[in-house]
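First, one chain by itself in C-alpha cells, the form predicted alone.
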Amino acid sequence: MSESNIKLTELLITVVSRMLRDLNHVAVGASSPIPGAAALLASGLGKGSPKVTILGSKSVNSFTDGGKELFDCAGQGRIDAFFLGGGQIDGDANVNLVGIGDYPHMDVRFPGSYGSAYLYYVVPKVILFREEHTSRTLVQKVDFISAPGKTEKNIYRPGGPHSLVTSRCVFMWEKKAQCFSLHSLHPGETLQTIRKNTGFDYIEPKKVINTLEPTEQEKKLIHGDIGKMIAEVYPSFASSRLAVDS
C-alpha cells in the first residue's frame, strides 16, 4: 500500500468520525471497514461515547440476534447513525445495491438491498459512503432504487441522508433544496475534478473549504488501538491500509 493511499484512508476515517461526535449509538453494517474504524475513532476520542455496534464483531457488538436486533433497535429510535453505500448513488441520494441494467435481467448484480430501505427511513443520520468517486458510481439516476433518498411529505420518515463521503470530497445533503451541496475538497482535488467525475448535479457554494486533515492524535489512534480493534472484523484492511497486524 502506497503512502498516498494510507494518507487517504486516514483522512476518510477522520472525516467520518467527526460527523459522529455527540451521538449516543452508531451502528455499522457489513463490508464497512472505513466507517467502522471511524465510529471506533469517534468513540475512542469521546471516551466511550458514542457507543459503537459493528455487525460481525465479537468484541464491539452487544447484539445477540444479529440483524434482527439491529432493525428493532433502529425502529425504536436507539440508533443515531448508520452507513450506506452502493454500486450506484445518484443526486437524489438514492442508493442502488441490486445491480446495473434493466431489472430483473441485469448485466451486473450487486449483493442486494437487505434492510437498507428500512434503515434509511428510521435512522436520523445516514452517511452515504462510496470510496470510488467517478461518473460510473455517482450517476445521474440509479438503475434500481434499493433505498430512496427522498419521500413524499405525507410519509413518516424520521431518518434520511446526512452526507456523502467519497475519496475526492464531502457532499452535504440539503434538506430544503433536496439535493447535495459540495462541502469540502480532499487534498489534490479541485472544483473542476469534482465536476468532471460526478454524474449528478449539485450545489456549488461560493466558498468550498478544504477537508481538515487528521491530527497526530487521530493518526496515532488509527494505527494503534483503533486499527487493532477493526482488525478483528477486517484483518486484510487493517494490514494493508493501516499497516496493523491482525
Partner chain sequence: MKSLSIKNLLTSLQNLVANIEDGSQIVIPPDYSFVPMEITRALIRKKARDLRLVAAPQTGLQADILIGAGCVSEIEAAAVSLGELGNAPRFTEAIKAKKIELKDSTCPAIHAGLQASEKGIPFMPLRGIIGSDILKYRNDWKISENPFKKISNDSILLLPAIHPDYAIFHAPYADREGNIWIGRRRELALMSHAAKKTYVSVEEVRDTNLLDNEETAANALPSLYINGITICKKGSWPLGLSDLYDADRNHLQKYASQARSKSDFSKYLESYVFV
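Alright, leaving the form predicted alone aside, put up the form predicted together with the partner chain.
We keep it simple here and write out only the one chain, dropping partners and molecules.
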C-alpha cells in the first residue's frame, strides 16, 4: 500500500468523524469501512457518545431484534446519522446503487439499493460518501435513482442529505438552494481540479477552506484500536488501507 493512500484514509476518517460529534446514535451500513472507522473515532472507540452501530459487527452493534431493527430504529427517530455510497451520485443528491444503463438488464450491475430507499428519508443526517471523485461517479443525472436527494412536498421525509465526502473534497448540501456547495478541499486539490472532475454543477462559495487534517492522536487511534475494531468487519480494508492485520 502507498503512503499517500494511508494518508488519504486517515484524512477521510477524521473528516467524517468531525461531522458526527454531538449526535446520540450513528449507524453504519454495508460496505462502509471509512464511515465505520469515523464513527468509532467520533465516539471514542464505540464506548462513548455518540453510540455507534456497525452492521455486520458483533462487538460494535447492540441490536438484538434481527435485521429489521436498524430500520425500525431509524423509523423511530433513534438514528441521527447514516452513510450512503453509490456507483453514481448526482447534483440533486440522488444515489444510484443499482447499475449503469437501461434497467433491468443493465450494462453494469451494482449490488442493489440496500436500505437506501428508506434510510435516506428518515435519518436526519445522511452523509454521502464516495471516494472516487470523477465525472464517472459524480454525474449530472444518475441512471437509476435508488434513493432520491429531493422529495415532493407532503411526502413524509424527516431525513435527507447532509454532505458529500470524496477523496478530493467535502460538499455540503444546501437545504434552501437544494444543491451542493463546495465546502473544503483536501490537500493537493484546487477549485479547478474539483470543477474538472465533478459531473454536476454546484455552488462555489467565496471562501472554500482547506480540509482539517488529522492530529497525531487521531492517527494513532486510527492505526491502533480503531483499525483492530474495523478489521472485524472489513479485514481487507484494515489490511490494505490502514496496514492493520486482523
